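One chain is shown next in structure tokens, namely the form predicted on its own.
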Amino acid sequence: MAEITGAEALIESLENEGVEVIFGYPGGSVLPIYDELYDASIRHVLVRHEQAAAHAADGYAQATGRTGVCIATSGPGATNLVTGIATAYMDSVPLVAITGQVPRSLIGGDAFQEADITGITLPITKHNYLVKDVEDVPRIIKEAFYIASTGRPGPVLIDIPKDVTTDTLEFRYPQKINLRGYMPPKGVDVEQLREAAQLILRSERPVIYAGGGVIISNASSELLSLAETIMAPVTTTLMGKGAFPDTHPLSIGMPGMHGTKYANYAIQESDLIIAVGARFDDRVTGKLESFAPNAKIIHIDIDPAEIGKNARVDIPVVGDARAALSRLTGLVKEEQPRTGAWLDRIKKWKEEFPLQYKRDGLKPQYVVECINELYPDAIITTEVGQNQMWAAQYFNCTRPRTFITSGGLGTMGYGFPAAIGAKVGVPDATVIDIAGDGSFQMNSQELATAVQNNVPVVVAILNNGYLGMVRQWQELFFERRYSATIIEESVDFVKLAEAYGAIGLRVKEPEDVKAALKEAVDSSRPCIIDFIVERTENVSPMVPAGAAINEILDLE
């Protein structure tokens, strides 16, 4: 068997792997490896910045399924891959990130452009490698993937000193993993789910809280079904948008700081709450000690470490919650529902406390309600702050993975290059991202990667002049002492789109809202609509942070 180099052992271990696309930037530690990607049948999508290798390499995980992989040379590189690694990382989201490393002879010299990124990276992934020997590229590359995509997702990292990628080996690509000390969870604990569905029938107030784990696990349907036998309302956290159709009468909303007050009445008011693949995180709860404080918790998750971790938990069920949902409908389907005058309450809060906005100018909540009217089914992709949670409130999604967002990190900038590995990996779909005038700046810079690659995604910035989510806080806890976070007439987002060959689009009044979407989307091009949105509008409603999600503040 003729021998190749480590690097072409790379590209065909990722080849073997199923690799279709890699997004990176390239440079002096990673020239070999560029070497043999100029003649390989992986898609390259060479970003601007190193982050944004990562954020688009994200997306296209959370649009697609699959694995996302992104690249980056040693040192600067390998840092600027960091914010994203830690994005995907708080999402759960599967992620190989190969980074190019100084000769093994020179690490630990603070050689030219050597940072110690498996080390730095420690806190941020789900297991990361130094390569020492070119005999384990093959090994390590399907150990990654296995890591990455299985139990509870997340990022790998491999950081391949340079004389590894020009080393030889005789090349072979294992058929079987043996990790002693990795193991999911494959199956689900009977007796335990036994012991829920007992609590469910005994429930007359239950709510199911889904969040991103049913996505990942493709158990939207066996959440439906649950939802349907037990006619239990359901809210989805921000990461599980599409878990459940926004749109069914069972939904309730996102729950938490900026969730619907019927979603939160509900939590604080029920005596069961069935928690499936949802980390009970504090922009959920609120004060912890009262969150649903009449209520037994089942808790579904995959990740054992996950359970007990925040709240406490009555029947903790480990598995797959695809594996776990299926058979607890099949525990209680049996039996009739309890939950009619529940239901009846809930619908009541519904007519009472909807989500609402003055309709007095371009309204940014307006602009949303738009997009999701003429583009129900689009992927939609956010930055972050204001613009994530209108977003959020304002788009219903009826399918899994066509919401992506960075919900655990809230990494500004996220939202643009996520858009561009959303289309790349789904091609057909619309892309839209929902942005902020400031969010977007932090990596506008990948209009370039757009309309090189003929990304035809859309960004629809909601330009109010100022970091809102900052400003809001600012109006609300600190006298309107408004530091730092005023950004009005920073840049011609116009110009700055037809600076780099897109399509730039301004609009001011509502009636000209849906004409702009239209042209956007139907032009094939990557487009910037810059939306002139009311300036000082809040988010609405809101809960305090360190109060009970039933205090809930009127911001309108």
Contents of the next structure:
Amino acid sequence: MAEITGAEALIESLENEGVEVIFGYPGGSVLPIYDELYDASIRHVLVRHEQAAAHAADGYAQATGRTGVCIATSGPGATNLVTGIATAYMDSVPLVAITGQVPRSLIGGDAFQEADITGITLPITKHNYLVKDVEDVPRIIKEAFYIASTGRPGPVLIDIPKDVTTDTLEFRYPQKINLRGYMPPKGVDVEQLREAAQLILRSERPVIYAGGGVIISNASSELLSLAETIMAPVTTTLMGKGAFPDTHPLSIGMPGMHGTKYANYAIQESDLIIAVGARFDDRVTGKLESFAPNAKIIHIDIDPAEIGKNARVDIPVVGDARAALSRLTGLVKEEQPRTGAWLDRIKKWKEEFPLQYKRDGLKPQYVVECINELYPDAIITTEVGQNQMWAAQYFNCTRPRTFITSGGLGTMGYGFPAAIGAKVGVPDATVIDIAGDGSFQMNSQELATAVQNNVPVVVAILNNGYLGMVRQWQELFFERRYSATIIEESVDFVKLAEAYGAIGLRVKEPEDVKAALKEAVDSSRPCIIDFIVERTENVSPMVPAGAAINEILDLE
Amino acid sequence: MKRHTLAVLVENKPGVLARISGLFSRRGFNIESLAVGVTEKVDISRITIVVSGDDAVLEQVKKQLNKLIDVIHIAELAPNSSVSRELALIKVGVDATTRSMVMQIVDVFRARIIDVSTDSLIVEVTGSKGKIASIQRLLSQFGIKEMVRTGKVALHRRSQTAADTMPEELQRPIEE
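Next, give the form predicted together with the partner chain, keeping in mind that what was shown is the form predicted on its own.
So here's everything in the complex, that chain up top.
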């Protein structure tokens, strides 16, 4: 059998894993790998900053359900991936990050472009590898994809010294994986589900609290079945948005800090919380001791460590959400739901406390509503801050994998490269990044990526000339001392788009919003729309930090 | 706060200890003692960790450790069904008059003297944390020049082993 190089083995292993696209940026330590990529079948999307490679791979993974792959060189290339890897880790996104490393003989000697990236990423990867022997390349790639995509998914980093990529081996791709320390739960504990079913049958005021795990396990239709069987309202978290149709009568929208009042009231008044693939994040629970005070809690999660980590749990169910929901529905379907009075109360709350804003001037919420009206099937990505919350509040998702956002880490600059990744993964979709003028500037250089690789995404900047969410907190809690949050007229986004060869549009009036959106989408080119919105609009309602979630305020 | 002794069986690979110690520090778990060494199987190391915290903390420690790919198995060693030891080497300053007094204390504790010079002795003592603390207290009157201690190591009593609770399928490769 002929010997091939480590770089060839790497590419061949990726092909074996069915990788169709890599987001990356070349450099000295990955030259041999890039030389192999030159005529490989795998598409390479060249980004302009390695952080964007990780976010694009993340967006690709969330949009497609496949594992995203990014690559960077040693040292600064690798450290630039760090924010993207941490983002994927917090949101349980399957990602394989490949980094070059200095030759083995130089490791530890502070060589040029050397960074201990396995050490650096220890707390933000599900696992990582430093490849010390070329013979290990196929096995490590196989393990990395397996670990990244199974159980609770997450990023896996593979650090490959340059001389490992030029060493040779007899290539054989392994068929089996032998990881005795890693056994993601396969089944679901039926006894626990039986107890859960008993609680459900006794409950009169249940709330299903669905998180990103429902989307990851492709359990949306199972969630719908359970909700309709037991007639329970469903609140979806930021990461769970799309797991349950926002337009469904049983949907009560998002819980927590900027959730709907009726979701928060329902949680606080409920006698049973059925948590699925959600992790009781502080933005959801508010003051933990006051969260759902009268409710028993069923917690379904594939990661046992999530159960009991934050909230007290009455019935823990470790396992895949899809299997668990489907079995649970089977266990309760014979009984008639008794939630009529409960649903009536929720309906009244919905009527009394709808999401609302004053319609004067060009409002950011209105822009989101227009996007929703014109492109209800679009894949939406968001940046982080007010733009993200308005997108979550006013865009109604009806399908999973259509709302892609940095929920856990809250990474500004995420949405645009994630949109590029999503569009590469789902080329037929309309992909719109709902952005703020602050966040967009954190990765605006990716306009070059979108133009060069012909990835026609739309960036809808809700431009208020502020770092809006921080400004909102300064308004509410820091006596309107707008320290370092005023960024008005710092950049002309239309000219910026044009400078990169993209289309730039500007909208100042509500009546021009839809036409601009249509022009952008119809252009089939990368496009920025600079929506000059009301500057001091706040995200409302809001639970102040540290308060119980029913202490939710309307803001002007 | 309760003390819990855990035997953590891990892959005998470089970097595993860093993964474990990093996990403890970033999640705010308190390690009271940690000892690591090879086992009867060349590819498995055993880390004995004493962690303090209530039952919820212990549960999180075990679950979070289990998430590390290189952690193969975790067993808890309850005090009444296990034996444990720590070891200390204590260098005591002595002269002609105090040497025999130190040796008497060493005898009482069934410790050993493993190095002798004109002005110092090195005492080796194994036992529980309490026993080591006691001899340390008694020897301090003579002047302890230097001291080193291991972390606690522990085994289950009788024929029980830490691997007993390991699921059977752990030894089998995963079929794709």
